[in-house]
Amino acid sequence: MNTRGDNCEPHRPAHPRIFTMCEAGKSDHHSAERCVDFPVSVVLPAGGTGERTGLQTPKQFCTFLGRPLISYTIQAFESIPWIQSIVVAVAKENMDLMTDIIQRFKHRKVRAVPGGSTRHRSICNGVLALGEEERPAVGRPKVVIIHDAVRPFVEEDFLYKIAMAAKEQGAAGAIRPLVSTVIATTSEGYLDHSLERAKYRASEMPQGFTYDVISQAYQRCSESDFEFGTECLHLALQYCGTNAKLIEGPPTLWKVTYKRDLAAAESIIKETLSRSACVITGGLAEAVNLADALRKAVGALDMELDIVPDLMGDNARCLLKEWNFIQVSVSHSCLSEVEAILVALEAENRALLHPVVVIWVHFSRTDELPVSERAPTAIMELASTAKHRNILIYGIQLKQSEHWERSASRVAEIASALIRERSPALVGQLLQA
């Protein structure tokens, strides 16, 4: 499965550019780009069963890396200052486990209301939402972004241009080049005519209105549209005469559709969260060497790694990042050091919406004895209480020798595989590098 870049093929799963944060105080040339001086709010219809996925669970409700998917979806939102407030329509027996979420991860801007027995009709009530905002801060939206709740990777730049075009032109949506040509039948089963795959593109999610446009196209449109329609865009053309600006968009736009989307959706979030790590070395001359020999190591292997002594003060950035950590502990077996990095991750809620991997490197030197025999215990025990708050602690004993670089790449390769691979299995444990 190709998961890079924007050159895949279209009906592929393609790496989004997600989950980052800017660092505190640092400057983002695309600021002035992406001023929204108007309100936005999104709807994201979660009313559907599922059926095509041939799970029990709703697939916007399933679990992986212990968040439901459409929780990931709401944090992309969340994660745009622009975006004032979200709303998601569920089936009215999901409503509880949607506020459940809704609490248990911390979302800030959303709520839930009751939804449809069909899209349209999930899709109005969202809109008719907004429309009878309780809090008075907020108010009516100037542009509501409509997107699924099962397409989790969703970018700024794109929601940008579907906003401003929205704003512009009364309406906007993405759009895809076809994949497969697109054939019509007769009623016996036999091929009746192809269309010309060139002059087509498939329509895709998200797509941006007015709040007058939307309002009205579901205010006018007949029950036959609610009960058989799926198309917001041609809404608004046919009851509102408002022809939407098409914007082809990047191929992370793909929805989890089948249970096979579950995986590559879990399997691309993997990755993008064994990107980065942070090494501390508590500013010790040798952990800093092995620090800079693993920078090298890690080099080939698509990982970057940033140094500092600690995590204290401007330091104190990398808890905001979505790293994770390595600690070097020289000439000692205590997991002080590691206790504290799990102290300052709890305070900043930092392993609330994704799991992160802290990594024990234990360097002794040869004249030294080895780790001692209550370390493995030690860190058994930390890393079951720390499973707990979604933090995944290993551990990697380090000899020093003669081979440094080779060591210090092996230790490299096995913390790369822990970060990537997430091992609940090897949690806890304490490797030979």
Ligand SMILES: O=P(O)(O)OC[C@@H](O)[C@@H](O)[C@@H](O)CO
The other form holds:
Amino acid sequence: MNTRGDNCEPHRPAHPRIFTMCEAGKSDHHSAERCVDFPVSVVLPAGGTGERTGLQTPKQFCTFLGRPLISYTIQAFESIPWIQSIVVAVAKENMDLMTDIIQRFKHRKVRAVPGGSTRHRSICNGVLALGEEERPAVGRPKVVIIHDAVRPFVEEDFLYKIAMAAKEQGAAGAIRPLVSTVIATTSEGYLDHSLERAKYRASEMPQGFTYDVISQAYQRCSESDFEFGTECLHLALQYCGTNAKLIEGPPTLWKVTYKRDLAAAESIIKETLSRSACVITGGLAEAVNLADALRKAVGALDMELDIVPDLMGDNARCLLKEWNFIQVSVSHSCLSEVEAILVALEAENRALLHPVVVIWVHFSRTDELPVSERAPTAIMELASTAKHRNILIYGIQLKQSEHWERSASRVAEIASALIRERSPALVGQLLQA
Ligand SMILES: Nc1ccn([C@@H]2O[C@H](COP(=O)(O)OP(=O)(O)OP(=O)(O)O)[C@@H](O)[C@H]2O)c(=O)n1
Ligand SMILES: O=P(O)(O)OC[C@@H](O)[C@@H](O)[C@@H](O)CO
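The form predicted together with this ligand, contrasted with the form predicted alone above:
First the chain shown before, then all remaining chains and molecules of the complex.
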């Protein structure tokens, strides 16, 4: 029996309660196409310092669009109905920060526990916390998914495969093809031999284990495992005789490790938020024509437009699925329609997890004056207050001309750039198409 490091206390008896989600009155634990009839919990090791990024802030707490990386990972798991609970293991000095993040972004099903001086010790603390679960609604899991907190792009389909394989085999893990060949070096720094790359795979996350296997593996493993090990699948094999099922995962499973990975992660998040937009026309003919022309133009920019006259009735669905809104106002320069969008977005608390973009396109007929002199000030004032609520307002002014398609194309280019970048620097600006 080893002496576990860093708060990894001896194993305690689990809750006797048996819990099968599908028998629990067909609750929301059924995803549309699958049923998981056993409790699944998650351990997110997040106790590292991220030295390889070269940054002072541990990478799991680096922010993207105003939100820490770990919040994106938590959200990916908490949005899955068949996951009953999430434990995040963080360094003691980050416990308050983690608690604030959970509260600020209204994360559910998740609690923070102290991590350890190594990844295995952090994971072990998380697994033990699952065994000591006191919340009445949460029983001891049948399956524990372990996933690095710095791998935010995890998909339900693959997690389902890992969870089901772990339940059947006792352990399962994600693998990916090797990009580089693995070589062994001599103590003098020369090539000793190289491995035949086709025979090897990179071990990634998520991994899944039955609670019994992973808790037993940590009870039996050595201090050297705790101190130097990096592979939970190895512990399951060595200490429980459980040979993990290996499942090739999607390329999105990569781990944020270096500074460049932070830039890559932010780019992926922005791209995900920029795939579509809702255009509100008010039903006016010129606005509808502009919207139709915009749809063609943004289509070429790989963005879809949903065109609606307003956000009432069935159209209110846009408030729950869109991150980008384009309000087309013809002639009048007042921002009342934009203000109405803000009220609707706030009623849905839509900007809690991601900044929402609202673009006011002011379209003036040829025989009219451009927007009133007050408009630039008005949009800046409105944008300044909205920004504090994570809503980014931008303006585009368009004067009707005979080159209709060209004007629409120009608006599309500007709107697409504003949506993709979500730049705080341009908030409140009235740009000229
Ligand atoms: N004592 C530790 C060390 C690492 N981790 C977590 O394990 C995951 C994968 O580890 P890694 O990418 O190595 O993170 P760091 O150890 O923080 O990175 P570095 O090695 O560059 O310091 C990360 O979510 C990290 O926070 C942990 O929970 N406890
Ligand atoms: O080794 P690091 O601490 O950088 O990251 C942990 C990885 O080793 C781990 O996530 C996978 O290899 C699967 O075990």
